[in-house]
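Presented below, as structure tokens, is a lone chain in the form predicted alone.
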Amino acid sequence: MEKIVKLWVFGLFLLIICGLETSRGHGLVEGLESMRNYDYTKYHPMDEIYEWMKDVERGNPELVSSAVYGRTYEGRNITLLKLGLKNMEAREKKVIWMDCGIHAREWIAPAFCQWFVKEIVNSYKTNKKLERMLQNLDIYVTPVINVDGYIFTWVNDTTRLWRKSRSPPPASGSCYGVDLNRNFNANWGTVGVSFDSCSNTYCGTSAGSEPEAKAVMAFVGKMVNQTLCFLTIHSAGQLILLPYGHPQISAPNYDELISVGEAAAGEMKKVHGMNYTVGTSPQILYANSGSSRDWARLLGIPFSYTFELRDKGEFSHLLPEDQIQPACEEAYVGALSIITYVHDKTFNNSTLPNRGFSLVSKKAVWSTVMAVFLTGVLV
């Protein structure tokens, strides 16, 4: 009798294990199938992007995981995908950050983050260099930061060009929303912003007043010592912007940032012949403060860039869907160029890129003085 009971228990155990494995296998197959059927040449509403994220994770468990690291003003999840492979050498992994959709109307940005993930997932098994990079790096990708604003742009044609978040007006104002890319703790409120809540560049009531900006600062801030590169994707103008938005401050590794950015722009031009201009925002666009790019560099992340994707004004934020693929193809090689550079510099040299203020040139000393004076944060 005792033997029969033991055999029965063992058989039940095997059935449970087989059931779990079958369920896991079905989930993987369904996730891969959903990814294959997803149309990366179309713009997608937020609910479809959320579902796509689940499918990517379910179909690629060895590479992809997800995390909710914040909530929007309206209570929606701010979710990222982490792309990375196990490091068999137990070496400390470094971090690459990429976010899209901080400005609601810039639909090509979330489309690119989805394209980027798709390319990594589809190529790392046959690309030994990429596979090695993913063993050394974890790449955090947030397809949409400004979830509330992005959803609002899908309501109808009158809301399509909404830029800001959807937080309510301040006590002294009458208009909804904050420009989240003016709300970070980086020379906040000094140049290129408005304190009028009805302006598209309204910077909020204080640095980090908005839950979306606060979520990024808290999450990235906890892993600043591991983070090599911060990429934030926008449109339009075909630009690669580097720190800083304040015209009187220069990054200590400015020359290297320019060189790496120009190399990326060169790779991007090879794809479809499109020119991307490289420089600081005051040099090639306009002065601004409170951007996530500047915040990342001030925090000590050595490489920080804003990509302004297509186009140069013909369609601007209403980029047609037939341009999604070429825009994403060129942006992908540009982003990969920068990621490859920072990876190779870190893992092929034994020394990390310059994190702090180690340059002793007059330019570097002046940058430190200005950064501390304006923000109280040491570069």
Given for the second form:
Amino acid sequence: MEKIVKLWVFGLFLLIICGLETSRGHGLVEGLESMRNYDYTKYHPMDEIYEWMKDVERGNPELVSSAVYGRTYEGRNITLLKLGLKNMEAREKKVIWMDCGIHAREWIAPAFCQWFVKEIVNSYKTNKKLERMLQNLDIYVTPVINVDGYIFTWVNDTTRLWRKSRSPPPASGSCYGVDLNRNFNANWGTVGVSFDSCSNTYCGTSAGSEPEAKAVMAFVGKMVNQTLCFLTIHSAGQLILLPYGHPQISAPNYDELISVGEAAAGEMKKVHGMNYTVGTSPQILYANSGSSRDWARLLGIPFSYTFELRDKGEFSHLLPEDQIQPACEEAYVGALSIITYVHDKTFNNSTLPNRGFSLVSKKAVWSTVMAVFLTGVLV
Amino acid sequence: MATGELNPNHYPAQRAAKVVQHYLTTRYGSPYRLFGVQKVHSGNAEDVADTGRKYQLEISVHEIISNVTQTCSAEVFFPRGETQSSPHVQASCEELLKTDTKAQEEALYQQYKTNQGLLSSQRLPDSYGHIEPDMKPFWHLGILASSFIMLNESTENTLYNMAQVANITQLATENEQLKFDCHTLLHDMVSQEIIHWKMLFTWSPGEGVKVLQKEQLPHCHHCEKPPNTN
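Next block, the form predicted in complex with the partner chain, ref. the form predicted alone:
What follows is the whole complex; the chain from before opens it.
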């Protein structure tokens, strides 16, 4: 009698385990399949990017999780993917921040954030250094911050070159949208901005007045002590910009920011021969205030850069799809160069690689448990 | 304003170099010869009494279609005055002009002169950066004509590129010239604005581009309302 009860219990146990494995297994397989079929060399509308984020998370549960950290003016989710592996020493993880698409028309930027995630997902299992970095770091990637603006650029041919958010006109104005990269709380409203709502550099009614900027500041603000590096991706111009946008303010680690930026530009040039110029915005582009890069540095995040991707004016924001791959390949190398530097500086290569969970799959663990149980029941 | 020797990577030299690009395009450009600034090697700026500011530059200019690069010397003078005045440019880049484009230009000219209907095209490039191979000459003609505007409008506080040909239409002519009506979008990097211009211009292999009429179109603010509002 006892043995029959035990067998029934065991049978039920097996059924439950199989059920769990199957449902989790299908999500995983589907997610990975979708990721493999996604064309990273094409520009994607926002609904496809949202779906893709779900697939990436489903297909790579041990590496990827997502979070919605704000809502745009028109009520859409601002979503990020968090890439990171378990840290076996239960040490506090440090943070790398990457955002794309603050400016709606800069389509190569969201394309790069998606490319970046894909590269990490596809290489971490066979790249020991990357695996180690992901055990020490969490990389937060927001493929599109200005979702409303991005969607607006897809409405028709005439909206393609929209830059700002889609907030309504202020009481004192008549035009839509705020330049989100002039709205952050960093010497707001002082230089390189307009107070005319119809201008493409309109900085909003006050620092952080815009929900998109506010969302970034709130979320990153909570993790500022752990954040090593803040990368914000734009186009065009082929530049690596360091803080600050104000011509009279210099970051205390200016020399190091320059040398790390130059190293990244050097690596980028090796890929396809493209030149990326490194410097502060007032030196190589124009003075500006209220940028996310400046806000991050002022808060104390030591490494903060704006990447301006291809090209130098032949196509500007209308970068052809056949340049997505080379543009992303060089940008990936540049971003990784900076991430590796800040990681090595912080962790001093003193971390031993964690061999534990990566070699033994969860299925193997379950099989072992079941085998032991089975042995126990039948004996 | 920076005076004396300039850092070639900093914006004053870069903006002046872009003006040289527009100048070379207006002077020597064709549907088969277009220029880009590859690199600024050195630069120098000085005030000229109260009349304006003069830049001297050594730059590498890249001819995009034949993929030839040449170092050129150039001088750009930005006049200062009550009214907005165009910059004056002098440049010597002889090597770049040796590329022989006569045959291709003749072929294009004949094709447009003898086609049955009048050709027209929109959105070059399109939202995905794509241009149909057949439409590339139209895109190039748009760049040529826009370069006259960009040269004219340039100051030390602008950095112009043509963003897109919104519309280009061939018009009937009584003479040898081909005539086009075109609406282009210029991007000024410094203000980040998109400026719309309409132009009427002629082109032939012998005469190059001549802009007959040009008009800046006002910024259409009501065009930027959300799609569902009236």
